[in-house]
Each structure stands twice: as C-alpha cells, then as structure tokens.
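Take a look at this single chain, the form predicted on its own, given in structure tokens.
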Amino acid sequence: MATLAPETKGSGFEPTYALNFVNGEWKESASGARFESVNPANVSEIVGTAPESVAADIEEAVRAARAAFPKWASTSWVRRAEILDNFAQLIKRDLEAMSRLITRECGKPINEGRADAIESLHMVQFAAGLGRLPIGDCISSEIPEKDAYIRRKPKGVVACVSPWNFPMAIPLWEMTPTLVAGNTVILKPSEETPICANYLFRLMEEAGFPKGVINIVHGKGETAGDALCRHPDVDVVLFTGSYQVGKLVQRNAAAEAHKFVATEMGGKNAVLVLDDADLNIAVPAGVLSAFKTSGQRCVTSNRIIVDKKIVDEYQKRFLDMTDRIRIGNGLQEDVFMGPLINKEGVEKYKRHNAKAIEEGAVVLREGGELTDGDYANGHFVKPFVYRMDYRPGTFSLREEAFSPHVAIIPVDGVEEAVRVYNDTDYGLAMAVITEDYRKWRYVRDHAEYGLGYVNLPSIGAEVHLPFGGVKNSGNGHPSAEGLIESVTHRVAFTVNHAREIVMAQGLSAKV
C-alpha cells in the first residue's frame, strides 16, 4: 500500500517527508530505510527525510516508465506542453516557498534560492514553448515526385541524475525538454537535496502528468544511481556531476549499444582580464565568478588570469571587494556567501588550499573554517585567495576545487591568457573582460569552452541557450536548450507521389 503524502496545495507548503513516486503512487523504498537531509548552515536542523532506494525500486520505476512511454509518445507535443504550462503556473504560485526551501536544504543565500526557483520557472516555460514549434523539416529530394522529411521522435525511458547545487533548476533542465519531446523520465536527485526534488514532484503530480510518465527514486548514487544508469531498459542517461562519477556512468552505459549518455562534469573555469579591461566590471565579475554559491558551481572560476600591466591594481581592488563579503545563514537577505554543502566539501577545500601553498602560492587571503558563534553548527569557510605564476601541469591551476578557492595568475597579453586558460583537462566556462572587440574575438575563437561571456562573470547561463562543455567537462548537452538533441532521434521519412518507383542516385528500379 502506498503511503500518502501531506497535502501540497498552497504557497506555504514545505514538505519534510519525501517519498518515491512511481507509476503515480507515493511510496517508501523496498528497503524501508530512510536518510536525513540537514541544513548545511545548521546541521542540527533536519530539513526532512527520504527513502533509501535499492535495485528493486529502480526496477519498478523503469517498468512503469517503459509501460507509460507508448501512450505519452503518441500524445501531441501541444498537449504535453499544456501539462508543462500547468506546472509553470504552480511554480509561480509557490515561488517564495520553493526559494526558502532551496536555501535551507543546500545553503545558498536566499537571493540565489530565488534565482534557482525563477530559473526553474523559466525552464518549464521554455520547454512548454517547444510544444508549438516545428519538430522537423520538409526538404527536397533528388526526385521531384518525392517529399523528404526529417522528424524528431522520442527515444524512450530517460534517467536523470542531478546534483545538489541547483536542486530544482537542474532537475527541470533535464526533465522538462525530455518530457515535452515525448519521453518518460526517472529522476534520481542528489541525496543532499531530496526534499527540494520531492517538492517538484508534488507540483508535477498536481499539474496532471499521467501515471508512469514521471517517476522519482531517492537514494545514494552508489546504489540507486548506479542501478538506474546500468538498467538495460533505460534508453538515455542525463548526468550532471563530477568527472569521476560521470566517467563511470559513461563506462557502465556502454554495456548497451542503444544507450546514449549526455554528461556535464564541471570545469576549471577562468575570468580573463586583459590590459584594457574596465576594472569596474572586471573586479565584480571576478568576485561573482569565484564566490557565488561559495564557489560550488560547475561554472565557478577558480582562476583569474590578469594581464601583468594591470595585475597589481586588479589584485588590490579584488581583495578589497572580497573582504566585504558577508558570510552566514543564507536566509539573511544581506548574506553573499553561505556554507559549503557538507564536511567532505570542507575537507576538499582544505586539500586544495594546502596544495596551492605546497606549489608555491603567495597567499593573499588565507581562508579557513569559521567555527565560532553563528558559524558553530555549519560548514562555513572564508575565501582563499592566492597569486601564482603560471607553470604547466600545476595541480592548483588545473584541478576543480568546488569551493571559494581562487588564484590570480599574471600573464603577458591575450595569447598567453588563452594558453593559460586552456591548460586544464576541462573546458566548460570562461569570461573575458576587454574593451577591444578584436581581443574578445581572439578569445572566442581560440579558448576551449562551452559557455563564454564578454564583460560578464563566468556564471549566469540562461535556459534558452545550450549548456555543456568540452574535454573532461562533458560529451554533450544534458540540460537546457541543447537537450532536445540528446533525447530525440532525427528520423528520415520519404514519400513517393509518382505512379512508379524512381530511385535516387540513378539507381535502377528494374527487377
């Protein structure tokens, strides 16, 4: 018997007891075990609990999604979009409650919590809009009596594995284009933010998605996530997370020839500040890129690459602005930087800081944990800022820290700036600050990235643009605008209107 959840209607609702949602029913996991989700700003506050799913739960969810696929795929794009529009109206209704829940569960300041919720709304609106756009092309054939078509067809059952740092926006980046295209979905959200995902599914149920079209299974990546990605009846895996886990997902999925995997796996991003930069733009662009979400974005810049002609002045102003950052519980409106997500994140931050010192960094702000007073029960740290001359192969300048850890790197001119930027195995995001269109054009054409910005931070992607990277940052676009390519087949369909068979390429039709 499924366990029914509390009533979700009304803007003040904040769910605390997450359940799996499979084939239209709310239920506990087969294991019966549950785990806690805590507020990283105050770990004594339990935000909620969620089921610890096992392979049997994954099997049930895949079976439900597979059974629901034929009918959902045959539903018109317009009707599927109408249900997404219902969902968008519910997000509008609950926007502030969603924002506060995001802040409580993942720690980001309330301004960022609101931005996450608004981005969620934008993603659903964008996906709904796709329902009335062309889904294919009619093109010319060599033979005048033939019409040739290219159409998009859904691939089937899509597994979405999402991270904690955008606990509502990224699941919807993955799910909503997938759904409007006619696929069915199974979400495995991060175990750090199950209550946010649970909230989304309460609203999706209210929006009217048919049974089996949307499913969620909570649990650990090593158990629930691994079983989902390995399942032979999953057609597509959309993964956003670390390189190490994403590579494992790709390798495991290769066991089935039909299975497609799109991954986004982080970056070692940078802001390139050229000699003609307007420092009134360059300094806040660097601070925002390095320290928004406490450096816990895949597009965070751990490197500020600055022309030697202006590096001293830039460094002074960057440090002055960094020193004004307010750190604390994100529910306070004036807080700029909240906690790291967990103790493991704090330990990784410390390791990267220590490695930079070992490699010869000139420490400008020593960072460290904040443990007194209001910080006592959270995972709070201060910005770690250092200056380091570029050397090829340096760990600190090449590996993602995922924390408020940033290097100022002096360079000589735009060409060296790009060479230094490219010296990493990642290629996700970059920003260039310059008043010279020739310089930003050089950066545009020679840097290795998926998302580029001019006179802006390296953060701030919009949903109607593709989101993904190159090299170890990923193999495609597992979310936002570019996702349709991953979750649909482009099929060719040719119709003959003649009274006889006439073949292309002059091929004989005689038997």
The other form holds:
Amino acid sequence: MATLAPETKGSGFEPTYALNFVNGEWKESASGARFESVNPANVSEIVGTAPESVAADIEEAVRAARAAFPKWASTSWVRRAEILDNFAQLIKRDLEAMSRLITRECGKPINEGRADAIESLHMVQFAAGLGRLPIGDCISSEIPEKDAYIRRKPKGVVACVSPWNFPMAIPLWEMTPTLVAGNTVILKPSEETPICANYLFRLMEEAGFPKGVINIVHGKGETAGDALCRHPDVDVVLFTGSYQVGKLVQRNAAAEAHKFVATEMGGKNAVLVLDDADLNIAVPAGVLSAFKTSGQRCVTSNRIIVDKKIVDEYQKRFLDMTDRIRIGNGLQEDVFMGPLINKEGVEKYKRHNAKAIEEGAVVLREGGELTDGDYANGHFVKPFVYRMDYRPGTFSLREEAFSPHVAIIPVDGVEEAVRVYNDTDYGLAMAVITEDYRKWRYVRDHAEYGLGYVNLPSIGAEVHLPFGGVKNSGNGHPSAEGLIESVTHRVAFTVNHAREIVMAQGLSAKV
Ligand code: UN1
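Return the structure block for the form predicted together with 2-aminohexanedioic acid; the form predicted on its own was the one displayed.
First the chain shown before, then all remaining chains and molecules of the complex.
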C-alpha cells in the first residue's frame, strides 16, 4: 500500500497537500474527505492529496466570487493586468519546478511538461497584454453630434472546468482572459491533476489577486463539477473535457436564461498527406500528431489520410520512425512517450484497438500494454498502428481513442481526402501536407475544423490564436485568444452632444 512521504505532508502551502482556496483562505472541504493523486508512470508514488468537495463548498465559493465581483469589475484593466504580470514573473521563477510537477502528475515527458509550463507563461503574458489594448470601439452616428461606443463589460462569476492533459496551461486559457476582463473565477480542476492546479493558485495568491477574485474547489466532476456548473448564480461556464460531459453541462445550463457555456470537447483529427507531400515533413508530422502526449491531446490525430500514390512509402517511413519511439517515465529526458493517465485510459485504448481489428484493420504495429520491469507500476502502452480502407460509418475511423492508436487510410486525391476527413462528428484540428497552394486552399475551404495547419502536425497551437472546434468539438466559443468574447458583454452606449434631441433614421422628435 502506497504512503505519502513524510516531507510531503503538512500545511496548506506545501505543493503536495492541496486545499481549496475560497475567499482568500486555504481550507479543507466541508466533507473533510480527501483523495489521492498518483503518478501514472508509477502509481505507488502519491504526488499529493486534495479535498473532496461537496455542494456546500461550491456554495461558499460562488458566494465569495459574487461578493468580490463589483470591486474587481471596477478596478482598471491596467491594474488587473499588472497583477497578471506579477503572476507571469512568478511562473518564470518556478518554470522548472512546474514542468517537473506536470510530468509527475500527468505523466507526459519533461519536454512536454516544459511546453505546458511555457504555454502557461505565454497565456498569462498574453492576458496581461490585453489590459492595455482597446476595450471597445468608437463609432460615428448618423447624427454628427452623437458619439456611439461599443464597450466590453465583464459578465460576472465564471466557473472554469479544466482537464488533466494540460494541467496548467488549460486552466490559464480559461482563467486569465476572464480575470483581466474583470470577472471573478472558480476553478474546478481535473481530479487527476489537483496538485498542478494547487500550485497555480499558490502563485496567484502570491501575485496579489484580491480575496474572492480567484477561487479553487477540488473534487469529482459528478459532485463538485456538477454542482458548480448548475449553480444559478454562475454567469458563465468554461468547460474543456469530453463531449459527453460537455453536452450535459450545456443541457443543464439551459435552466438559467443568463447562463452562457463555452465548450471545448474532443476531436477525431487527421493529417492529410497529399500526393506531392514532402515526406521529410509528412512523416514526423504524422508521428508527432499521433503520439505526442501518448495520443492524449484533444488535437491528437488518430487518422493519417494518405494519397494512395505514396501510401506504401509513407507507411514504411512512418513505421520506421514509430519504432524509434522511447517509452518510459517522462522525467528521463530522451523519453518520447509517457504513460496513459489511468486504468480507464488503458481500457479505452484496448477497446478501440479491438474494435479496429473487428472492423478489418490490417495491423501494422500491434501495440498493447507494457508490464515488465519498470513499466509494471505505470499505465504504459505501445503505439497501435493499422491500415484500413475507408468505409463510411466505421467506428474506429470516427471515434476518438485518446491514446496512441492511429490508422493509415489510403485515398485517391485531395477531394476524397477531405471527404474522409469530414466523416466524423468532430471538427477540431486538421493538418495538410502538400507543396501545392491550390490543394491546401481546397482543404482550407472544404474541411471542417477550428485549427488548421499546412506542413505541420495537428498539434502545437499558440495562445495568441483562438483554440476551439466545430461540430461536436465545441460550441463555437474558442479558448485562449478567443475567450474574451465569451466572458464579456459588448454593450452599446450612445452620447448626444447637441442641446436638442435629433433622432436617427429620420424619426421625428416632435411631441
Ligand atoms: C489539447 O489538445 O488538449 O495545440 C490542448 C496544442 C496545445 C494545446 C492542446 N497547445 O497541441
């Protein structure tokens, strides 16, 4: 039975002992219960523990966020941005510690842990920069003496629900534009990565956010997350996670007319390798898209759609590169693929692999769990690679596996490549590999996605772009750069400078 190392027990300010942070105070949940967060590369290592929150904790957090809202909303954008800038400095100071914690808690290799921490830094810097940008527009009126403005106002109390695969960057995609715009937040982070979220809040407290402006409540999705998203005094829910849960959140939120929900959900993304592709780009683009984060990004490609003129050569080179992938504990620098997050992740991977075989996959690399030696204590699996001819309605070509599971699908020409790409209910990320500007333009205009790439993998978005998808991947309200639209109202405001009333549209002002 695993035990917590003595040096990791202690007060609320130790990174391994997460607490809720509500109204400027670190506290246990009302239930007093706690849960463990383990390292998926070695499940006998407890990364830390966190409170198991209940509805009473949510109630308190929403009340605190509501009470803090008026003062925060009337603080200037510049001042709010300065606090975010303090936060950015602290992230810089702690970058390496954050990177290692990310790797220990969610398993991704240290290079990816660092990328997550750097993406976190970039997000905070970007949000701080917004504080000195225009917050609206000045528009002329039909009547010369009238000035019309569009101004952005914060919406109020914003609930943020974040996943484990980017345990620092995604909470910050959600929270930082929200905060600079003058809203107050309550974060319910994934129960897989509470320690990363706790770390962020320790830094945010140090950065100097006033009490009640930032709140975190740990716990399970079905209890804490559900109570938070359903709370009638929450104005906005920002959700990143699975389609099934996102849909439920949207449905429940419809009970309140004022509540707005932005969802970022899954993807069944693809790399489209066209007949003129440079294979020196196409092969690594495929490998990175399929296997970075062990296939656990929502922008992971489970499909590589390859023109049949080059598919044999592509397949050979793709497999050669796949065979060079090192799998192991992500704290070792040369590891490319860490473990899956948990047992359920492994079960899902196996289910998808079995289904592909049942549907006629020609298996090229059989994948499977790694259980010997150092692998025995973690959720390690190998890449599963298969070739499959396209048939409409094929489960394994349409449903997200969230694991290193990838199909090579031969097609005939760019139009068929796009048709095959579009045959899924998702629409998040798409990459096309071609030297022909006419072809990528065709793909740009006919494929369904929120993030498109040419001669790149389907992963690796930067924070100064909107991040979101279409169809079942999201409800059209992207995160990161795109978030400000979801957390502000654009109000119309018109001022008359004349000494009489002159109406627009020729409307008579005579009484
Ligand atoms: C996710 O896929 O869950 O675009 C987030 C990327 C990262 C974020 C991915 N910047 O790959």
